[in-house]
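Form predicted alone, single chain, as structure tokens, below.
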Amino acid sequence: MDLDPVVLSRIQFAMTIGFHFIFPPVSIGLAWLLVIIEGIGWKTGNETYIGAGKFFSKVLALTFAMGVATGIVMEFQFGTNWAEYSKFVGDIFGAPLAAEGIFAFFMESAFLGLYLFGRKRLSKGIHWFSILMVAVGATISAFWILVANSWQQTPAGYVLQNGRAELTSFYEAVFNPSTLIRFFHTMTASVISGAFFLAGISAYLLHKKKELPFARKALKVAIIAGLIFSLLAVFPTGHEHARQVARTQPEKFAAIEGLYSGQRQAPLLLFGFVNAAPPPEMQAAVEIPGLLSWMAFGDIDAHVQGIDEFPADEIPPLWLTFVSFHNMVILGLFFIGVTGLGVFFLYRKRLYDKKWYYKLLIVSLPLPVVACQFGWVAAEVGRQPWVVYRMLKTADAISLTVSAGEILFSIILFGLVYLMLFILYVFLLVREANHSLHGGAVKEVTA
């Protein structure tokens, strides 16, 4: 059987991004939430609120760290099996990855520490200050990160020289049009990783009938904070970044539209099935007309660009980027619905008593870093076939001397780690769970 070396090098890429990808929303999340947990607990000196600090804090260090082992692996994968890729963007995208680690990585590391060590040691407001570098930092590395990701799609600040793309402007290929917005729509979806994490967390001491007030006072800010960043995931954020791909990537925007005919007053699909064969067709659609026009450009009679008004092989895979968009997007949706009824409940009072409802945080607890999977997806396959947006395709960016069966070896080596990895993650984090059941934290705040 003869393997394809660039299908198994997007195999193994997809698989290593894929799997860092599950820790740094939810890192990123809860080390804000922990700035306002601490933050209370600090002025008001509330020892639930420090009680949930200290618990917390303990999740957040686990998971920082299986982000950052995770996380090496994938910038080596860049020299290994994308050396072509590598000489053409080196001179644009090295500079972002030196600056994430230069400027956030150590920053966000250093302070971890004082967090994590220096409860006892230093000032409450030191303290306090440090786990605010920590989310600081950890948004900046984010920042840096989606700077490299977004050049990728909307290229800016650069020349064509010598067979490889050169730097000539460093502020046009950092603010490039993707840019600002793909970063807010990031943070919005990692915050709301944070809060179901913490919700979720929370709501699983909670369904163990275990007095444990503050796993109540996290339970609180987690519901507050993911209706809030889960309704600015829509609009703004989300909104916005549709409207920028519909302009700058239009046979991407068609594709997670499912727009298949350029059209006028072109309409909102709400359902249909995907029959990727040429020519494309969406089946049993249920669409609303006029509303995908004026919902990209403010007009219902803009004309939306369609599949079929692009060469056939610039045409993105169909079935994956439509479906990984709309899952996306019911998700978010759903997260609307469950923090909007737990804000309910708590203004009812009534949020400590819905058994049924600590079941369904505990399980919706994965689901935001689903929907952060699907979004990634939708954005890297509906660039395809380029890797570096009408400049560079992917076919060309391929290592040329690492062989097929040296990729699929690694694709196992690497499958069989991070298996034994998210077992090791999962297991610490129900132990830790567990532990505090059994008088580990609560005996600290009580004390």
Given for the second form:
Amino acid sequence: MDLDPVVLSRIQFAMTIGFHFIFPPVSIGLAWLLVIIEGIGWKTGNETYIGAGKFFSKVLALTFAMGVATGIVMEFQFGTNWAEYSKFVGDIFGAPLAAEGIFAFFMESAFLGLYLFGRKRLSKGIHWFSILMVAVGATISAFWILVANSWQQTPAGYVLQNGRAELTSFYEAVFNPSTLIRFFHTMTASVISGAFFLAGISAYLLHKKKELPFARKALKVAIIAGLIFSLLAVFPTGHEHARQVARTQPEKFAAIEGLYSGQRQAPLLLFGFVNAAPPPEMQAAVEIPGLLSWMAFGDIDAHVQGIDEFPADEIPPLWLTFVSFHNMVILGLFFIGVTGLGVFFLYRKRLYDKKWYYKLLIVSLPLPVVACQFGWVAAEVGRQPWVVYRMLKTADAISLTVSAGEILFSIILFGLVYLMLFILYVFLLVREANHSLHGGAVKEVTA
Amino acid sequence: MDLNTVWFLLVGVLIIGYAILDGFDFGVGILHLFARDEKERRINLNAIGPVWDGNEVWLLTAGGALFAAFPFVYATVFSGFYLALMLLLVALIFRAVSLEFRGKVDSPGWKKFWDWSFGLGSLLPAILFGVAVGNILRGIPIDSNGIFTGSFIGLLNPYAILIGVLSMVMFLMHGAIYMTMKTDGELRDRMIRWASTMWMMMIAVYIAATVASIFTAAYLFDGVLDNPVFWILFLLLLGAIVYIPLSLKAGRYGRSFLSSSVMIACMIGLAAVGMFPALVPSSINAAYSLTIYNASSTSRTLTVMLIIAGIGMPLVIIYSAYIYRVFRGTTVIGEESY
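If the one shown is the form predicted alone, what is the structure of the form predicted together with its partner chain?
Starting with the chain above, the whole complex follows.
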């Protein structure tokens, strides 16, 4: 079998980014929830909230370290594996990456050190300010990374010249048609990821030990924030993001929605099996007529472009795009259900006596991260075969000097390292949680 | 001074910032391999614990700035050094998680594993960064299309390895000097001895590297002797090197650290003066070299970046200085320590 460097580089990229992308949404979400928890602790002097802050700051530290460790790879692999891409987009793509370092990552890392090590050295106000800066830094970081990603999806503010994309307007490149909505949607997903982490770990602790005040407080904050942001993730951010894709990347829209033939009164597909063999078609479909046209363009009669309206070599892989998108949507609705139920129990003052609900929260802990991965796959695979939409094909973007064997070596190397890191991460999270049951954070608070 | 030159300087400043800041982390990491007991190991980890995350960002920002300002260099060098970079990245990953993982499980075997991971994760990059610089100084095989045509083995040439040894010794000295500010008593005395020994070795290796450069990278000396910047950096370098043992002897460890930082800045600065305006010389034909002009982004991008750096970097320096101030002084092990 001949190894194809394009396929291998795509696998390598998917693996390194996919693994990295487990951690940032969780740390962004946890950081904001800690801003709330530490803020209540600071303002009220409530030792229970301070205890929750102490415990979850350790979870944040562990997650952040994983994010940094895996993030280093990302910044270099544009150059290592995608040298032709780097040359083509460098005039535009590098600036957001550098801005991310200068405006965001420095802030996040520096203040995280202050937050984790400074509890005793700083005044309570400055200590709270340091976690706030971590959250703000993480958010700005997400913004600049999504600027870079969004520009690939919906390029703007450039001109093709000298064999590359050259910048004409930084403002237009940064605020290209998909930046803001992608940013808001990803941020809601991040808060959900953090909230489910907080809720899942708290539920685990409460499942093991009924009376654990700091876990109760954390669970309460997590459930409320989780519901608010789960709703925001679907409407308006998810909905608006889909509408933006319909306008700016119609091939991707057709693929995620499973619309094979362009039509007026396009139906919204609720369920279906993709048959990708030519000619592609949807089997066993359950659909609502006209709804897709209405959702995308606000008009039942609007024409929605289907897969059949695009050249065969410019349509994205259908099965993966469709399945990823729909699984993300299903999970999004599930999050509303789970957190909505929690808020209902909280309102009826029955949240802390439902063992089965704790179990549900524990198994739900990783699901927002899974949803993030599905969303990312839908966005990135849906953009294929383009690496920069309608400008540069993925196949033309790889490094010409790197051999298939070298890429395979790095896939195996990083695959093993990541597998080991992931096992250790889960092991240490569980251990940290169990540790807090027998003293740990609680002991520190009462001491 | 044109924009391209400004960005040559700024990327240089970021690389120097990284070498000084993560440089002492590397040194402490290598010294960690020689630590005598658990207390000493915990002091090592906690001496850099609050600041190392921030230090690592200098590398990412330098990488981002290189991508933005000189994308052709970023693409050519990183794809050309593929396997070496992958090894470097794995080392940096292990180093990054070691600090966080080590204290989490109370077992000697577990701790020992992460001690080694932290130590080797610091040693390997300390050498590899030098090897990379050595290869770039001597020129790498870039063809007329700006494509790297060399091999991984070709990167491991004697000259590059010599520069790798130089960077390792330099970071070891720098890390030992950093630890003199963070320790006291017997441990501090040992750090002073480490720093002094490495100081002597560094001078020897630096002289050897300079002589080797005359034969392998002679272009570095073309014209630099007429350049006043060269002489300023050279005199500063000499002053900094001489002042290191004097200040250590006088017990002014903060000043020793400042001198060794100045020394690192001057060494990188001198190499940069020699290379200017080339960023990556081609060993096939000097005309194929990547320079600050043929490898750069457009002036519009360079201007935008200058505005970003102008707003962002002062802020970074202000809060970094504040954080170093908060954690100044001897490292104390407490319940929130690693």
